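Heads up, the chain below is alone and in the form predicted alone; it's given as structure tokens.
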Amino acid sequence: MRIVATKKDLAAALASAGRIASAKATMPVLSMVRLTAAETGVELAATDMELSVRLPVEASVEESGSVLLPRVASDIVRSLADGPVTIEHRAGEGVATLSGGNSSFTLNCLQAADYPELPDVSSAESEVPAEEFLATAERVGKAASRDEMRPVLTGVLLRLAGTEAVMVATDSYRLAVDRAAVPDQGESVTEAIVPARALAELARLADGQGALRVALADNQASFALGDTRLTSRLIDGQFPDYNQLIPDEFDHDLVLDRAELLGVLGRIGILAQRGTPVRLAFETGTLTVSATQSELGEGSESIPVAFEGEAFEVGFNVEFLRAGVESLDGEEVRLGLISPLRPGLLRGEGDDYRYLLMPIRLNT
């Protein structure tokens, strides 16, 4: 096998293929990236046996060839003289050599016959427009869990239903819910839990242009962005009813200015470490927000939001709170409260974005 390719090229696909093989592997050929070159063109491919990518690489096929090659390979690649690259293996041999510029590596492989068959879905596939698609899941992903001792919590629920793909994830501490517009899926409905990994994984491989091809079967999601397929075991288990969880009505529905709360919950924040919760007091006309680090020190700001009746204080993490109003969209946040003990509520001005966040118990 030979092949010659850019640099450039040749280092982002490996890069792409090296984020998924497993980098603690008890079996060696997962931790590698398997190249294969054909008349048809170059394929890489990687695989950790939960997820599983083939990306095609422009490049010429000078000869035939399938190798196993190191995840190193990438930053090999990455570290050349900017120019052709040209990699090359003889069958039945445990190496294969790398060459740019001035440069040249022998590398250790493996056997290509050796690597696992990598899953294929056969389902019909529904296609999507990918900008609208992958940013729903970048803002919805934020709050899946990581904590591998609650599988179900760490992926996102998808629902495909009429013109709408539903997103939902939490981590038991916050929910985030939000639609995305997709073709008439008609009288059908398929529901699964996709591994936030896999949706994090597919917004890297996606340039956020085109179609996305998505299908899911009873065990397996697949995404195809052109001839790139990412696909990805799905979870098994009941997600919990983010309908029953969200509050219809709140006692209080505020507005305020997103880049002014960002800012003073950026600067208060610096103090809310270590579990430290965030204070948001609320006055008539008055919302100050605090925090308090005995190690530290304090510090408070205030600023204006249409509050009336009793005076109350409620307490958030500061950093699931940033990153549900950063996820907003618009110049304005509504947030929707009951009380000091029960969830509070993040939407966006005329925005499809839900984010539901629990309080933090305040010690008067």
Given for the second form:
Amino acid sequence: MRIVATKKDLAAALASAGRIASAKATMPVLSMVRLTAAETGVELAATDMELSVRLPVEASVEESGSVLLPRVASDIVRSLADGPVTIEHRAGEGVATLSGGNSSFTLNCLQAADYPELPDVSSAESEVPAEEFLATAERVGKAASRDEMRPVLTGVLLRLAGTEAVMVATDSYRLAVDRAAVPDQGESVTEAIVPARALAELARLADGQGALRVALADNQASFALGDTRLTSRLIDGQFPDYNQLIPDEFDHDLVLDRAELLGVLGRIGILAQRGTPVRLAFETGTLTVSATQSELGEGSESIPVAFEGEAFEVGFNVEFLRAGVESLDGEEVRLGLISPLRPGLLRGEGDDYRYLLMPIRLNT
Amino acid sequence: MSERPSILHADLDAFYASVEQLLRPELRGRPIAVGGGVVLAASYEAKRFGVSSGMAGGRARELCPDLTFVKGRFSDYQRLGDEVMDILGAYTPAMQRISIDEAFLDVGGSRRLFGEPDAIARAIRARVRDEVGLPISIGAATTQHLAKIASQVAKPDGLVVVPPGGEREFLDPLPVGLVWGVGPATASRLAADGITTIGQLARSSRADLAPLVGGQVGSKLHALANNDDPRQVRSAGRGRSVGAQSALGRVIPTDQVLGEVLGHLADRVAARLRAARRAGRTVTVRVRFRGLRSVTRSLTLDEPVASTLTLREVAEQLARAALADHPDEREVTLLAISVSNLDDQPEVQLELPVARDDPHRQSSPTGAARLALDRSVDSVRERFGRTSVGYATPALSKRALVPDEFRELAEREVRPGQSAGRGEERDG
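Given the form predicted alone, corresponding form predicted in complex with its partner chain:
In what comes next, the whole complex appears, and the chain from above leads the way.
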């Protein structure tokens, strides 16, 4: 096998594939990237058995064949001088050579025949507008948990029905819901829990491309952008009923200036690190944001707000609160509150995005 | 070990009785006892007749017909004890309060500010007398053990400084009963072998002591008699554990008994944690059987505990494990709970009800509800008294013999057992 590609194309493709290849795999082949050269073109593939990716590389094939390259090939190619890069491997040999400019590397490699078969999802594909779908996935996916002990919460619930895709994620402290337009699904309703990581990788692979083809099967999902295809194992389990978690009514529905609120949270939040809450104290006409860090000191800042009723104080994790405000579009933020122990709801202007956030219980 | 006698042991004299006499002048100079059925504390005037704490009321009256019994005023004891501790704490940050009415201080670092240890001891005694109105005795020495003995020798209302180099001369003639850990039973066993003074104890060999009191206890007493006490005064006012224990006589540990007693202890420990705005991750339970054999079991949780119900559940689980490991022990004589690995009560990030609801985690919906309930109970008790509301099992139990308030004042912290989470010991 022998291929020649530009450093730029090859480096980008190796980086994308290298992110999927497992860094701490128990099986050595899973830490490798498969390069396949055929008359039809060159393809890179990687999998960690949960996520798999196949992506095309612009290259000229001088001799077809395939090989498993170590992930370090990505770092090497990235550091080469601009220009053509050649990868060569003789069938059955334990090394591949990689050269560009005046540099030459001989890398230990494994045989492509030892690589696991990548999953193939045969379900019907729906074509959705990539940009809106991926923006929604990214916005929602940030609320997913990273705690592998609660697998369901590391996923994004994807529900395709009617003319919309509903996406929901929660790490149990906050919950984000949003919708993206999709072509009419007719009578069919499809639900799946997609690992948040798969959607994040998908967003990185996408490059402003037009249509995303989505296929959901029993235990696998496939997302295709042109010839680039990401498949992901689906997460088994029951996703929390998000409709039940979001209160129907809030005692207070306050409108705040998004930029002003972010400014206050940025300043006061400096003293609300390591689990200490930022406190939001409401009284008629005023919101006072404050934080106290016993070793450092305290800070507070007041902004006007159309608050009426009995004064109360609620505490939030400042990172969660700021992430919520940042995830909203528009100049205004609507904050719905009930009590210091009930969730608060952030909404923007004119869209269906919702960010629900549980408070930190204050000790006083 | 410090070369100068910089360790002070300050101990209020006949504390509860002294407080009663302070607050009720008509009782001054008269033999009084706090308590009723049982003498909880006796004034020096009563002690002269042989009245001592723990004695049955009837027996005390026989010894001292003029004895006046008074009911305890526990909130006053706490308040005045705290006032005294504030005075002590003004002389050094290295203060370790070991009960309501006594504390160790290391004043080695306070010389430039306040003078030599004996001058500091005199200043403390004068201030406690003038500002609080109570007599306090102080012992000053190079070790905690020696300072404590010195304060006992100083009583009532005195000061004894043991000069460096004079330790042996001071200790040798004193009775063994003053050594930490020597109770009446141990003292009589030692006396049977002709050991009545600390000097004799110090000169005896460990091998001789082992058959009398057991090897471990023997080594400990021998070391103390030789003034070998490496303990440091643990500075900072905040304890490393909060505990409570209940002596039970001899009972068969049925589920009912465990539920009542541990429920009761958990309530006291958790309430104290909450009052101090603390929570701890390690729960230790001690079960004592007949013959002073005791076992401890401890468990370190993922999240700190300050909830009464959670602490009770964990404690019951540990107690059952300890009992299951000792199927031959049919009766228990004492149960104790302590919570260590303490930290400030975190401000808990609450959770949406999306995952398995683990009541032992403060952030889970049920865990948060438990703590909210406890806080409501705490505030009701603050207004209406501690018996105004409580959990049913311990509250309806008839087991409490001594007023809770008194127990709380007298409570010592119990320490977690061996680091492995299990420990067996024989009380000395």
